[in-house]
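Next up: a single chain in C-alpha cells, the form predicted alone.
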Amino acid sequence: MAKEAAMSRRLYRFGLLTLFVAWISAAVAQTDPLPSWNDGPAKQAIIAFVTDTTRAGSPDFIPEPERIATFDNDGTLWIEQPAYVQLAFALDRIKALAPQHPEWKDEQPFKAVLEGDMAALAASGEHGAVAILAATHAGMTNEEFRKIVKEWLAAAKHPRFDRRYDELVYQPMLEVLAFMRANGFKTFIVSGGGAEFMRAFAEERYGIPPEQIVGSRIVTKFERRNGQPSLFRLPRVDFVDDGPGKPVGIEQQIGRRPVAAFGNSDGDLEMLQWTTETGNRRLGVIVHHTDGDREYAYDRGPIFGGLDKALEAAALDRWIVVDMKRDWKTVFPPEKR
C-alpha cells in the first residue's frame, strides 16, 4: 500500500513537472517575436534594437513618428532566383501575347524570349528592355496593369519549388515586419522593382499598403478614357529606384531618413549607408543567401542579386549579416493545404 502511495505521489509530481515545462515552452513561444529565427547574434541584434529604441527613457529612444524601416523586396522579402519575379512575369506576358503578334517570331527581343534564347535577349540591351517594357507594362491604366499582375501571380509557379511566387516570401522576414510594426515602426518597401507591380500583392502578402511602396516607375499621364478619368502607362522609364536611386526615392516619397534598413545585394548599398551613417543608433541588415538546399546560395557573381561591395561595407559599418542557413529555422511559410 505504501509503495502504491509513493508511486502515485511520484506520478503526480511528474505530471505537474510535465505541465510546468509545457506551460513554460508555450509562454516562451508566445513571447518570442521571431520564432522562425535561431537564437544567435542576428536575432538578438534585431530584438535589442527594437527594444532599446522604443523603451521610454532609453538613451537610444526614437520617437514613434521617426520609426521608419525600409525593406528591399527581391531577395530580402521574397525569392529572386533564378530570375527576378517581375522579369519572369514579363517573359510569360510576352508568350501569352505572342498569338496576337505573329511578327514577333522574327523580331528581337521577342524572338529571343519565344525561343528561350537568354543570350540573345541580353544582347538586345536597353533597346530590348524598353521593347519588352512597352509590350508588357505599358499601354494600359494602372488598374488594368495590377489586375494582370494579380491574375499572373494566381497561376504562375516557381520552376524549382512548384509554388506560387507570392508564396515564396521569407517567413522570418514576415516576423520582422510584424515585430517592428507592433512596436510603432512604419514599414516601407524600397525596391528596384516596379512600384505598381509590387502594389498588386504587397498589402496582402506583407501587410504593407500601396502608399508605403517606393519603387521604379514608368511615365504615367492623366487622361479621360470613355469619359472617365484614368492614369495611363506610357512606355518610358520615369525613375529607377535602385542603387543610388534608393535614397533619392526615400527622400522624395517618404520625406524622412530611415532608422532601419534591410537589404541583400549591392543594389541596397546606398540605402543602407544613408540609413546607418548618422552617428546615432541605427540598424542595417543584410540577408546573405547561404542555403543552397532550402533556397539558393549566392553572393558575388550572379546576374541577379549580386552581393559584393555591400558585404564588404557591412564589416565597416557594423551591419548585421544574416546567414540564411545558420540563422533561419525555416525559409518559406508552410504550404497551404
Second form
There are 2 protein chains.
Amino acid sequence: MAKEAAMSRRLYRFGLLTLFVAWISAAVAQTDPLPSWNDGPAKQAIIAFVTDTTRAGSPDFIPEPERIATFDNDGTLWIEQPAYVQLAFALDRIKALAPQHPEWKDEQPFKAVLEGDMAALAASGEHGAVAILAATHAGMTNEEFRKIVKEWLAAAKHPRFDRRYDELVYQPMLEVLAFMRANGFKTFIVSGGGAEFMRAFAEERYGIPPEQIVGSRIVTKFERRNGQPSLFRLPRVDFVDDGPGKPVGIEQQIGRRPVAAFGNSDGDLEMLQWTTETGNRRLGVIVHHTDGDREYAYDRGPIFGGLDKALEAAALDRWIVVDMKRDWKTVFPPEKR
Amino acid sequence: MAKEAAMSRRLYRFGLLTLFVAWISAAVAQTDPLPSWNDGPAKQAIIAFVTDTTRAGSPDFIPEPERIATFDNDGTLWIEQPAYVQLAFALDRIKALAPQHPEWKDEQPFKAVLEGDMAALAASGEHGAVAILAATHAGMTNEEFRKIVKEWLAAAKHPRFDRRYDELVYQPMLEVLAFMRANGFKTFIVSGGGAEFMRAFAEERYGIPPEQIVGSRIVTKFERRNGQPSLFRLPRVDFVDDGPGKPVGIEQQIGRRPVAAFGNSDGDLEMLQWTTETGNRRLGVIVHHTDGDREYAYDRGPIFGGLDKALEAAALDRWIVVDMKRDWKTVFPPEKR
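Same protein, different form: I have the form predicted alone, so give me the form predicted in complex with another copy of the chain.
Then the entire complex follows, led off by the chain already shown.
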C-alpha cells in the first residue's frame, strides 16, 4: 500500500510537472506573435520595434494615429514568380476573350500570348503592354472588373504549387500584419500593382480594406450606363505607384508619413527612404527571396525590380533584410482541406 | 409645527419633482445624438438612417466595413462665404509674399490682389488662377505647405464673424460626424478643396485623419532636398475632386461606394447620385444655406456650385434637404474663452 501510494505520488508529481510544461509551452506559444518566424535578428527587430514604439513612456513612443505601416504586395505579401500574378491574370484573360476576337490570331501582341511565345510578347514592348492592358483591364466598370478578377482567382492555379494564387501569401507576413494591427498600427498596401486588382482579394486574404490600398491606376470616368451611375475604366494609365511614385501615392492617399515599411525590391527603395530617414525610430524591412526549395531564390522581379540599390541602402539606413530561408519557419499558410 | 411639517413636505416634494425634471432633461439630452438640431424631418431622417442600418436584424442593416460616409467640406462642414477659405488663404499669402516680389506691383493677377481689385482679379481668368495657385500652393514641400496653412489659420480672422476660420465649422455637422462614427461609420471628407490644405486642420477640428481626406491635388515629386527625402509641390494641377471627379476620387482613394453622402451644391451632385442610386437604403443630404442672419442665405457658391441640379435631384432621389434656418438650433460652436 505504501509502495502504491508512493508511486501514485510520483505519478501525480510527474503528471503535474508535465501539465506545467504544457501550460508554459502554450503560454509561450500564445505570446509569440510571430510563430512562423525562426528566432533571429529579423524577428527580434520587428518585435522590438513594435514593443518600443507602443509602450507608454518609451522614448520611441509613437501616438496611435501616426502608426502607419505600408507593405508592398508582389514579393512582399504574396508570390511574384514565375510571373507577377496580375500578368498571369492578363494573359489568361486574353485567352478567355480570344473567341470573341478572331483577329487576335494574326495581331501582336495577342498572337504571341495565344501561342505562348514569350519572346515575341517581350518584343512587342510598351505598345504590346498597353494593348494587353487595354484589352484586359479597361472597357468595363470597376465593379465588373473586380468580379472578373475574383472569378479568375477562384479558378486559376499557380503552375508550380498548384494552389490558388491568393493562397500563396506569406504566412509570416500575415502574422506581421496581425501583430502590428493588434498594436494599433494601421496597415496599408502600397504596391506597383493595380489598386482595383488588389481590392478584389486583399480584404479577405490580408484583412486590409479597400480604403487602405494604394496602387497603380488607370483613368476612370463617371458616367451613366443603362441609367445607372458607374465608373468606367479607360485604356489610359493614370498613375504608376512604383519607385519614386510610392511616396507620392502614399502622400496622395494616406497623407501621413509611414513609420514602418516593408518591401522586396528597388521599386520599394524610395518608400523605405521616405519612411525611415526621419531621425526617429522607424522600421524598414526587405524580404529577400533566398529559398529556391520552398519558394524562389532571386534578386530580380519577373520584369521590374532588381534589389541592388535597396540592399545597398539597407546597410546604410539600417533596414532589416529578411532571409526567407533562414528566417521563415513556413512560407505559405497550410492548405485548406 | 404641523404647518411647518406640511410646508417641509411640500418643499420636499417640489424639490424632488424639480430634481426629477432635471434628471429627465439630462437623460434626454444625453440620449439626443444631435442636440444642435431642431426636431424635424431632417434630424429624424438622419437618426432613422443610422438606427435602421446599424440594428442587427434590420432589413436595411449595413455591415460595419461598408459604413462609409462622405462629406463635402466647403459649405457642408464649414463656412464658404464671402469667399472659399482656401481662396482667402491664397490672397493673404500673396500679400505676405509681396515684399519678396516687387515685380508683382505691376503684374496681373498679383497687382489686382495687392490693390484689392476683385474685378481685375476675376478678369485675369484661368491664367490668373494658375499664377496664384503656383505662387501660393507650389514651390515647397507638402510639410512646409501644411505648416504655412496652420500658421495662417492661427492668425487669420473671418471678416464678418471675427473668428478663426476653423472655428466657423458647423456644430450640427460636428454632431453628425460624431454620431455616425459612434455607430461604426467611417467618415471621409470628399471636397473640391486641396487635400493638403484640409489635412492641416481636419484631424483636430473634425476628428478626420489625413488618410480619410479626398481632395483636389497638384502634382508632387519625390526628390532629395538638402539630402532629405521630400515631396515637392509643382505648379501643375493633378486632379480636380469636384462634380464627376468626386466619385472618381472616392473610388481612387476609398475604393468602396459610400452609403451616406453630405453636400451643399451641384459640385456634390455626382457623389450623391453615386452614393444613393443603388436600390438599397442610403442617405443623401444637402445643406441648404437659408440663414442670412446667423450665417448666409445663398443658392450659389462664391465661385462654383449652383444648387439647381442638386435640388432637383434631391426630390427625385429622396435626399434630405437641410434648411439651415429651420433645422439648426445653433450654427457654430461656442467661442472659446
